[in-house]
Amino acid sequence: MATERLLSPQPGTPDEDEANYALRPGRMEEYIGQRDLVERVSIAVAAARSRSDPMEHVLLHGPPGLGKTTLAHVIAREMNSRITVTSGPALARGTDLVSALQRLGHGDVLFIDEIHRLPVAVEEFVYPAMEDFRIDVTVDSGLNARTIQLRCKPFTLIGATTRAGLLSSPLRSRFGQTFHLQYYTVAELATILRRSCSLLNVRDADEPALLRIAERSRGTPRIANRLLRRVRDFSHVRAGNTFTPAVVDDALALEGVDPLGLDELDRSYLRTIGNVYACGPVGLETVAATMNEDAGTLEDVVEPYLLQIGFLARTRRGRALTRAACEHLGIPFKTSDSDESSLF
């Protein structure tokens, strides 16, 4: 369900992924936002290139849609290296990882998305590969078991995860550098949108219109580019290719996106807590059953942004709306003193 929502930070359809790939920056100087992170990465890349060594292994973590995959491709290009892309769930057996490692050349990059979902058995192959660039393969079993060491060329492993807390300590400790990606500001998203407009051949998009899109993008470039394509289509069909704030408002209202970047699922979640359960606190499973939605979907897809903008509080007794959420929905704010003291 997450991939069907316009405001989902998760990757969309293969066609959308292809469209997003065309909008990705190719070099570090084209990468917008994450200034401190980009500076640290640039120093590490320059140092590795000066020594003709592979870059240290890198762990990228943060919410989905912020550019972890993009940054991995940029690092590989800056290192003049090839990049091999895979994911944790795709490496089901140790032999899958061995095959990927054996294809790497000196200084190449192996990018593993969702690395927190790497099977434990595969992790055992990762440790010696990261430390000593060797692969320990066990052949036969029982008394006849023996270990064969295969050498692999020095490489850089870049792992990406949205759930850094699920990584095992031995794996996390083997990354030389760890970077956390932050949500983008409205100004940074507007800059990204200006660049995307030039690549999508969108002309006459004025600054206020791009700011309207950026304000609804939940601090996430993937969502910003998705909204831009929707507004572009609306402008072409309904507005004679004009790209003004009014056109943006009309296009996104048609998609059910309000000025705060909330869609119907967000509003339904808030209304359920506010109207049915008197602003809470109420358990997540109870809300999910009332809405006929999956509790995991609500927790992973809906709640993060509501927490980010201060509309939702997780109390000891369950979820509760804040005063700002009630004012936005136009419903009375109800809470007891004991609950109000435990909102944050």
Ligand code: ADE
Second form
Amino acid sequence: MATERLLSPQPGTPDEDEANYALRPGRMEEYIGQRDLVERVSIAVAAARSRSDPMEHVLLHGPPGLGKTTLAHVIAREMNSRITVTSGPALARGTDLVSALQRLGHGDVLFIDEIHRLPVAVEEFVYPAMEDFRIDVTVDSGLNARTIQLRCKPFTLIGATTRAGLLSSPLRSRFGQTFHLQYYTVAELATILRRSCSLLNVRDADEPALLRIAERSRGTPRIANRLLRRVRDFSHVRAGNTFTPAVVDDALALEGVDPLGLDELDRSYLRTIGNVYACGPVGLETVAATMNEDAGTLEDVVEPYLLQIGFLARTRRGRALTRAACEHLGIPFKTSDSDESSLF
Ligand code: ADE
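Could I see the form predicted together with the named molecule next, after the form predicted alone?
Every component of the complex follows; first up is the chain already shown.
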């Protein structure tokens, strides 16, 4: 299924989480890429430290797999703080948040992943905590209802989201700074891979081989490190520990990953629009029904990368392939009208 794809930017199994943990940069100076963001975060950290204050609350947004959680850990470490990690869906009731807040020490970081999925009732507790480090708890009900004010220690909330647009504006406005994570360049991914090789004791990978992996990683370190582990295993079992571009090509071809980092699901989606619907435009639901796939899955896990590399256009009348997509697939490009340029 789509959620288990080798090229998914979502975290994989718990084993994979653990493997990724070992590859994370611990300090800001080890963090590769996101130069502007790293500089702005470093300034905020240094300023807060010089005042002995907690850092302002921070909102991190950007596509999955680009290192929002990693960055939160790095910030906490640079602030010499402890970090508590939770997520919007895990904070189902107000009391879950209250107990997390009360356990925080002065200057600690509370990291809430997928903060756009925080239930509305829990969000109400977040506002006074963010503004005044105060928790308003209602006890009893009906006529006897009273609000008790509890205090928590000054802390930094780091919220992470892939969908900043879904955040309520009162919540968004309470963050002192917002940082957007960008996709990584091929050169940055190759540098990340070189670092991972030394951590994983992979000694024979040459530079062109790492660039080949980087090119197929969809701008995402999590995917790059996952592909690296697959190629390492292949190299070990099938290629006598050699790690050349040809070995990368063979290992990833076996996994169905093509030179642009597209897999069978991507190609099947593109071929459906190209061959069945004459390159579009065609509605997403129609494509999903033809492929016997879920429209939401296609929208969340297939389309973002195809849009990013300019293979797909979202027009007023539906999805359409671009000339570049048709050239990649080796099918004739057809356009019915000027829809291709009228993007939403
Ligand atoms: N591993 C994953 N993401 C990284 C990054 N941005 N810098 C260094 N190593 C990483």
